[in-house]
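Given next, in C-alpha cells, is a single chain: the form predicted alone.
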Amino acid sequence: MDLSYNAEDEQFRSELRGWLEANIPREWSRPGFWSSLDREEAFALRRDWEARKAEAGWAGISWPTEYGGRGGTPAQKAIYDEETVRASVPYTVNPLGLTFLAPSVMVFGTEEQKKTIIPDLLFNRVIWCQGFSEPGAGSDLAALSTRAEDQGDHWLVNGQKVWTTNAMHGDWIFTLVRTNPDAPRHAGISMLLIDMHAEGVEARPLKQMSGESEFGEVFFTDVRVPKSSILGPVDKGWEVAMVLLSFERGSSAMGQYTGFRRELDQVAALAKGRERFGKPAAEDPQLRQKLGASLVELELLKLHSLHILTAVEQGRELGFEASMTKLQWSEAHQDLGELFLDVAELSGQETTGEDFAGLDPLQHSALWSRSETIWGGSSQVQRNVVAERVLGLPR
C-alpha cells in the first residue's frame, strides 16, 4: 500500500488549493451562513458555484479529456475530494449525475447521448436524479415493478419510485424499469432516461428527520418515453446498474475521512467545554474511551482508503471488495454521530427555528448519518456481499 502521493499529484494539490483560496467567498465559511439562506437560494448558489468550477477546469477531475474532464489520476481525484472538503466547499447539487450517470454514459451511451448528456452534467445545466428503489423493492432491487411497455415508437411507463435523491430539483431521472415481465428477476430490466417535466411524471417531497426534503417519491402515469432514451441494451439494465453502482463503491473514501476527522475534532472541542460531574466532559473515562475509539475507527478508514486508492492506481479490479468501503465509512460516520449525541446530551436533541432551520451542523450531520447505512446498499446487504463474495463463506 502506498501511503504517499507523487510529485505530480502534490503539484495538482497545490494548484487546486491556490484556486480554491482565491475563489471561495470568505462568507461561506462564516458559522451559520448556509443555514441563514432560504433552501432554494442555497441550492441556486451551489449550482452556480459548480458551473464556475467547471468553467475554470476544476470539474470532471478523472474524466477523459475527450469528455471535457482533466484526465486526472485516481490519486488526483482523491486529493480533489480531500481539498474541497478541507476548504468547506459546498456539497455538489448533482451527485448522482456526476458520480453515476456520466461515467456510465461513457461506457454504455450512444454517441448522441455522450454529446448531449455529459457536457450538460459537467456544467450543471441539467440536474439528474436516480429512480431505483420502490415501495416493494428496496434492498431487493430485482423485485422492482415499474413497467415500460413497448408501444412501437415509444415506451409507456407506469409505476412508482421512492427515496429518490434530488427528486424535487431533478430535470431528468435515470431509472430501472421492467421491459420484459416474463423474464427471470434479474433479466427483462432496462435503464431508461426520463424527462422529469414530461406529462405524467409527478414528484412529491419526503420530509426527513433533519427537516429537509432531499428525498422524494416519483410517480409515472402513462409517461411516453422515446425509444432512444434508453441507456445500454434493452433488457440488460441490471448489468448497466451494477456497473453504474461500481463507480461509487469503487472509489476512495478520502473525502469522507477528511470531513469526518474535522467533525471528530469539533466533538472533542465540545467535550472539553462541557461540564460533567463537576469536571470537563473530556475527562470522563468512558467518554474519553469513546473518543479514542472513534479516532481509531477513522484512521482505519483512512488506511483502507489508501489501500483502495493504491489498488485502483495499479489497475486492479476491486470487484465486490468495494462493498467494504461503503460499509466502513457509513458505520464510522454513524458512530461519530452517536458520539456527538453522547457529548451534547439533551442539548443535542434541541432545535431552534421553524422546520429545523436552526440545526447545528453537528446535529444535522448526526441525523443525516442515520440514513447512510441504508442508502447505497444497506449494511446488512454489504455484509452479506463481503462474506460471500470476498471471504468465500457459504450462504
Ligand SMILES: Cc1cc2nc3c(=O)[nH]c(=O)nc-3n(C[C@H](O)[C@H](O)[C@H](O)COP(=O)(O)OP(=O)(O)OC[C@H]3O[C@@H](n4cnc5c(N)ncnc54)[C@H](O)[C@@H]3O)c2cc1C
Given for the second form:
Amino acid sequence: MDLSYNAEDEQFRSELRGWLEANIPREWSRPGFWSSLDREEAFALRRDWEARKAEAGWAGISWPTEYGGRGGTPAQKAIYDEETVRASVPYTVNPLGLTFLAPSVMVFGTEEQKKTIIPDLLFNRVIWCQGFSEPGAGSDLAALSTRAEDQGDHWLVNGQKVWTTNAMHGDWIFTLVRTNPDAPRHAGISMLLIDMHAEGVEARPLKQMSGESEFGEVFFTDVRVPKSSILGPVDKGWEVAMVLLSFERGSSAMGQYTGFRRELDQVAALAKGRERFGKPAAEDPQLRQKLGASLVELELLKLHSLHILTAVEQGRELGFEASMTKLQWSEAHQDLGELFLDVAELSGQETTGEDFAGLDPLQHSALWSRSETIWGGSSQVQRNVVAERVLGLPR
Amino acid sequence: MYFALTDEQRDLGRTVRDYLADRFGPEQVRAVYEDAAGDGHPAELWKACAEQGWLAVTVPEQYDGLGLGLLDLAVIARAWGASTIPGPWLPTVLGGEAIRIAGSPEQQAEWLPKVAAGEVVLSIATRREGGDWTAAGAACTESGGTLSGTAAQVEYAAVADAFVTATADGRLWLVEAAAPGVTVVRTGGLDRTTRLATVTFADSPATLLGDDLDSLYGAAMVLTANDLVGIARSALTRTVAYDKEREQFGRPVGSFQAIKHALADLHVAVSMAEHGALYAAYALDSGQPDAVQAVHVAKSKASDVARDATAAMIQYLGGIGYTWEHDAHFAFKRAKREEYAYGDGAWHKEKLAQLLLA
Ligand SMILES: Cc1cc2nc3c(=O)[nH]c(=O)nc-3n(C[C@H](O)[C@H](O)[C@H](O)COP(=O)(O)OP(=O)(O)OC[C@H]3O[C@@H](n4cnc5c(N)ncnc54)[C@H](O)[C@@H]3O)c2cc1C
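Could the form predicted in complex with this ligand be shown next, to go alongside the form predicted alone?
To see the whole picture, the full complex is given below, headed by that same chain.
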C-alpha cells in the first residue's frame, strides 16, 4: 500500500494548481455567480475559457502528445480531475467529444481525421454531439433505425436522434446509423460523422426538468454525408461504438468524489444553520444517520477510484468494473441530493429566478442527479452488466 | 499510487485459505458448531496458528514476532470470516495488540512471546452488560490496584489465560484468569463459531497496561470489519454459485432479474466494503490523518453489507437456506454478532456525522 503520488505527478499537481489559481477569475467561485448569468453567456464563457486552458497545455491530459495531448499518466488524469473540481473549473462544454470521440479517432480514425478532429475538439472550435439514442432505441441501442443509404459518392441519412446533449450548440455529431437493413441487428450499423450545419439537419431543444435545454432532438432529412465521413469500417459501427463507450472504463471517479464531497460539506453546514421541528437540524438523529451514510459511500467511492487507478497503472484489464463505478457514484450522488432536500425541507422547494434560472447549485444538483442514473447506461442496465458479465449469472 | 495488497500479503492470504481448505473445512467448522458444550477451541487449528505465525503477525521481532502490520492481520481476519472459523485467534491477537500498544517493555517481554507462540489465550473483557462498550460503559472500577465489575459477552473466556479489561477513565488492565475473584460463567450464543461468557471480577489483582482503550478499539473495529467483509464476500459467492445451478420454471433462478439486481447491488456494496476494510487497516497502522474516519467508514459498511449479504444468501437459497444442515446460518449469525461488536452501522454513522458537523 502506498497512496502517495510520485514526484513527477506531484509536480504536475502543483503546476496545474498554480495555473488554475492564476487563470480562474475570482468571481467564478462566488456563490451564485454561474446561475446569475444568462445561459448562452455562460456557455460562451466556458467555451472560450476552456480553449485558453487547452492552449496553455491543460487538456487531453493522458492523450499522446502527437495528437496534441499532454502525454500524462493515469495518475495525472486523476489529479487533473480532482484539482479542476477543487478549483471550481466549470464543466467542459465538449464532454462527449473529449471522453468518447477523440480516443476513438485515435484508434479508428484516418490520418486526416486525426489531424483535424482532435485539435478542433481540444480548442472547442467544434462542439461534438453524440447521436446514439433514438425514440425507439434507448437502453436497447441496437434497435436504432436512423438509416443511411449508399448513394455511390455519399450517404443519404434519414431519421431522428433524441436526448442529444448540446444539440443546440453542436457543430458535428457522431451518429450511429443503419447502413445495412438486411444484416442482423448489430451487424449493419455504421458510425457516421455528420456536420450539423449541413442541409437537412435540424436540432430542436428539449426542456429538462431543471429548466435548461442542455439536450434536444436532432432530425435528419435527406442529409448528404460524404463517404469519407465515417469512423471505422462500413457496417462495423457497433464494434466502434463498443470501443468508444469503453473509454469511460478505467477513468477514475476522483472528479465526482471531489465535487460530491464538497456538496456534502455544504449540506452539513446547512444542517447546522437550519431548524427542524424547533431544534437545530443537525441534532436530528435521522438526518445524522443520513449524513454519516453519505460520508461512508463517498469515501468508499474515493477508495474505489484509487483501486481503479492502481489497476490501470498496473496494466490490469478492468473489464466491466466501470459499471460498478457508475453505480456507486450515481446512486451515492442521488442519495446526497435527497439528503440536501431533506435538510432544506420546504425552503429547498423555493426558487428565486425566472424559470429556474437562479437555482441554488445544490437544488440543481439534486435535480440533475435524477438523470445520472439514466444516461450513460441506466442503473438497471448497469446491474444487468454486473450480474451477467461480472458475476456470471445466466441471461 | 498503489492501493492494493502487496504480493507478500496476497501470498499470506493464499496460505491461510489453502490451510483452511485442506485442514479446517466446513466439516470441522460444523463439528465445533454442533458441540455446544465444547470449548470451541480446536487444538489442531491453534497449533497451526502458532506454527504458521498467525498469532505473531504484529508482535515485534524482539519478542519472537514477525513485526508486520495491521494490514497483514486483516488478511488473516478476512480469510477467517470467509470460512466462519471458530477459535480464540482474534481475541488473542487483540489482547496482544493491547499489550503491544499500551504495555510497558517488561509487560511486552513477559506476554508477547507467549502470544506469538500460542502459549496463551487472551480475551477482551471491556464491555459491561447494557454498557455501550466505550470507556463510559467500561466493565470495571478500580480500587488500590484491584478491579471489580462484570464483563458481558466475553469470547472464549473459559479457555483464556488472561483478560484485557478497562475502567471508565479509558485505562486498560490485564487480569489473569487464575487471579483471585475472577469467575467465568458461560452463556449460550446464537453464533457458535465463538463461545461467550460473563466474567466477574471481585477485587481481582490487575496490572495496569496504559490508557489506550481507543487504540485497542481501533484495531478491534478494523479486524472485525475485515472478518465481516470476508463473510460477506463468501456469502455472495456461494449464493451466486447456487443460483446459477438451481432451476425453477425451466431456467436457472439466477437468470431472474429480481435476483440478478439484488446480487449486483450486493457485489458493488461488498466490493466497496472491501476497499474500506483494506484502507482502514492501512490508515490506522500508518497514522493517516483520516484514520479515525476510515475506521468508522469501514466498520459501518462492513456491518451493513455482511448483514445484507448473509440475509440474501438465506433468501436466495430458498428453503435449504433456512435449514440447520446448510452453513448459511453460520455466516448469518456470525455476521449478526460481529455487526454489533465494536459498534454497528448506525453507531459508526453517528460518529461520522459528528466528524462532519464538527
Ligand atoms: C441528461 C441526459 C443526457 C443524455 N445525453 C445523450 C447524448 O448526448 N446522446 C445520446 O445518444 N443519448 C443521450 N441520452 C440518452 C440516454 O443514453 C438514454 O436515456 C438511456 O440510454 C436510456 O434510454 P431511454 O431513455 O430510452 O430509456 P429506456 O431504455 O426506455 O428505459 C426505461 C426504463 O426501463 C429500464 N430498462 C431498460 N432496459 C432494461 C432492461 N434490460 N432491464 C431492466 N430495466 C431496463 C431503464 O433502466 C429505465 O428505467 C441522455 C439522457 C439524459 C437523461
